[in-house]
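Coming up is one lone chain in structure tokens, specifically the form predicted on its own.
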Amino acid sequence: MYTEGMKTTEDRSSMSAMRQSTDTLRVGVVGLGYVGVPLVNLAARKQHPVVGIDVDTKKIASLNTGAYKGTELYIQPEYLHKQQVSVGVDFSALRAVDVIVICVPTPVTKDFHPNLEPVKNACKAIAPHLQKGQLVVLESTVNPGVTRSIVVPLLEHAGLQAGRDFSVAHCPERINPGDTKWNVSNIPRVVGGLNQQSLELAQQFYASVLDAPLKPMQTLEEAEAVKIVENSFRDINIAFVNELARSFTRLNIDVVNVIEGASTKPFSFLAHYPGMGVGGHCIPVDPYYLIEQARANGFYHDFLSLARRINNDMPSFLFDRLGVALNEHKLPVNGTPVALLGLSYKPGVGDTRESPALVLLEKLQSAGADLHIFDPYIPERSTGTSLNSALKGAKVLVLATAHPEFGALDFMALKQDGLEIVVDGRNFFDKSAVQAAGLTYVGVGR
């Protein structure tokens, strides 16, 4: 185990040649997706010689050719011709590199408990080929306390020792896919090491691949935390504005009024907005993981326990506010025509992970909806090529996501063509346009 302060003279040399080095240290990212991707490219970028791991043979093989469609950014092929970036499924490549990044996935399961199962196979893959000198980062989204506890044991499988042998620390990825404003390369970070040495060895890492501030934190548990802590202020201020627009749908107040008018305070007030639920890779899932911990301490929070559950049954709350407008118009769920626009869980990206609109989904088919559905993002899972065709006879649209492409709908014809009622999901269309055209508006408090 890990032993503050105990260093060879050869594992001094080796992280001393490493410390000198920055402008041309080998990287090792494993995990090619949305987060391990750009740090590849940025790391390339950055004159940094890559080695990209993934156990996915398809996207390897995908990636090497150019081929490959996912959510997350392309390998630029320029590095990938000028042999700046390699990508395969031999972890023996890590031998060779001097710090190594770890970018898998930390998603929880069906009844929402963490699964760190990703992490854990990406450590005991990497174990076997982890060299003196080394430093390990893990990126990947964790409760306080895995780094430590879970991934360094793992890691030490192969007789090194953390801290004395190989360095640790904990940077948790930042990232917002489809933002062209901030990405992986300015968004500022945080980073914790096991130790005072793994602590410097990261900081020079990222120094030489960010244009962006690093905080250090005095610990990993700290570093880990913060993540934790950010994305659940986010889930609990959505889940306040959710259910006030719940409460305000009751009391007949326009709950996006109130949230405009509360921000003209020039301090003290932060606005958020309702919608129809929370979806992605952080916001739903990281609640759970400090949830879990907590409680595995003898702690248990009811803010966050309480916050997710408002923001998870937003789809039921819509998909009974369509009842009701249904009633009104006097036509059932059954067999009504419904346009359903956007799958994804955000605008301008093709990502479903955790998307609440699988959910409002699964309900209108159920009910037995006659679904037509349009994602510009996800044409494999849309039922028409267009978003006229998906429009064309619909009695209800349904928005879900709010895709820039479905910023120009002409209510107007849509009501010529049979439309009846717009049902705004994510409170993006012009409330008294809709109304002018003379169909029945339903959004998330309004």
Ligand code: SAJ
Given for the second form:
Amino acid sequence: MYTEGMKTTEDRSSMSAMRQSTDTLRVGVVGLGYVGVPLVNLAARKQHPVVGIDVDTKKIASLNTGAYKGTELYIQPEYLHKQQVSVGVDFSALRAVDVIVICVPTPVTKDFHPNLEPVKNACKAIAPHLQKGQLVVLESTVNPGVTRSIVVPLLEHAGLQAGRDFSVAHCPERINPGDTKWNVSNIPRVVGGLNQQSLELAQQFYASVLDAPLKPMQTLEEAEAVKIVENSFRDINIAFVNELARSFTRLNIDVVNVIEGASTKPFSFLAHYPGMGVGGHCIPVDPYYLIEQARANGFYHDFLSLARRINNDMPSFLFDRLGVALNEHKLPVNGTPVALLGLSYKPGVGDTRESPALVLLEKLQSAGADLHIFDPYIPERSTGTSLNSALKGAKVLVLATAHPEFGALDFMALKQDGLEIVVDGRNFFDKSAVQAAGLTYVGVGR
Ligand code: SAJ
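How about the form predicted in complex with the named molecule, since we already have the form predicted on its own?
In what comes next, the whole complex appears, and the chain from above leads the way.
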């Protein structure tokens, strides 16, 4: 541990070097995805020299040409041109930096267990190149205890001692893909350190890149828990309204109108909306981290687990509602032309991770539906090249993602073309306009 008596000249020089040069810290970012790339651009914008490392050679090649797809997923070409930023697969480049930030994915396995392999592999690749005086920050979302019990020992593998020879901190990422207001620069953050020295160095680093408050936590575990708690909070609130949607369907009450009504209360109510399920790399994933770790320590999160089950059941709920509507129209699923609009887990992005649309797609395929798929953000998985080609001849329209591109449908014309049923998995359409066109409307709780 860094204590006054134990500082060697070298340690003190590297720390004081970091202190003196926070305006030009050399930054290493490991993992160049939707979290790492914005951080690379931000650190470069703040005049830090940056080394970006990823194991994906194709990604590196694409980043180097500046042609990487996506608005937040490319490195500003000028940083590459003036060589302020360099990206590659060689972890030895990290020897020359002051701060190493780990931004690799933390997915769950098919049976919903946390998959820490990317984090472990990153630490194993970093360890041989770790230098005295460096700070290592984990930004990947992990359950409380992972930084101390998994990351630190793997980094120490090269013989250096965490807290004495190098510092360790956790600053959970809060990137919100597609968000035009909140970004890597202005989102407030929390940070925890292995020891006071680690916390202070991490605060110095983030103070030099963020234009947002940074709340120091008492421990690494508190910082890890913050991210899990904020995303579990969202998951249980969505589960609440999804359960209401199933109940109100039977009571013939429009749950969206009720939520809008509850939203008139100026305090103590936070609106969430029902839909065909919860996708993405955060909300449906993070609660499992806490469920698993608590279970390993003798506590079972009944409530978090129930919320996960409710949300995971929503694609089935919608599929059953489709079956009821098809029955009313004397149509089988098998062989009926169905236009499936959207595969992504949220509007405006082309990301199918944990997407409920894929669960519904599988059910429709298994039942033999004549599927015509269109997602403007995922052309490679669309069966047609346009919205109109997917809709042509469809008897059923299923909206699985509320992409804005689906907001101007002419339901009267679609009715003329033979459409009979609209299944609105995100309560996206104007129900009365659909019904006025003589179509059957199936929503989620409305
Ligand atoms: N969803 C609902 N009902 C809601 C809100 C969301 O069914 O009321 C569904 C969405 O359709 C989607 C899933 O939940 O399938 C996740 O949606 P999201 O809006 O939470 O989007 P994410 O996954 O990008 O979540 C991120 C998170 N950010 C981080 O973890 C850093 C989350 O904490 C944010 O609250 C969220 O963005 C946001 O608010 O946009």
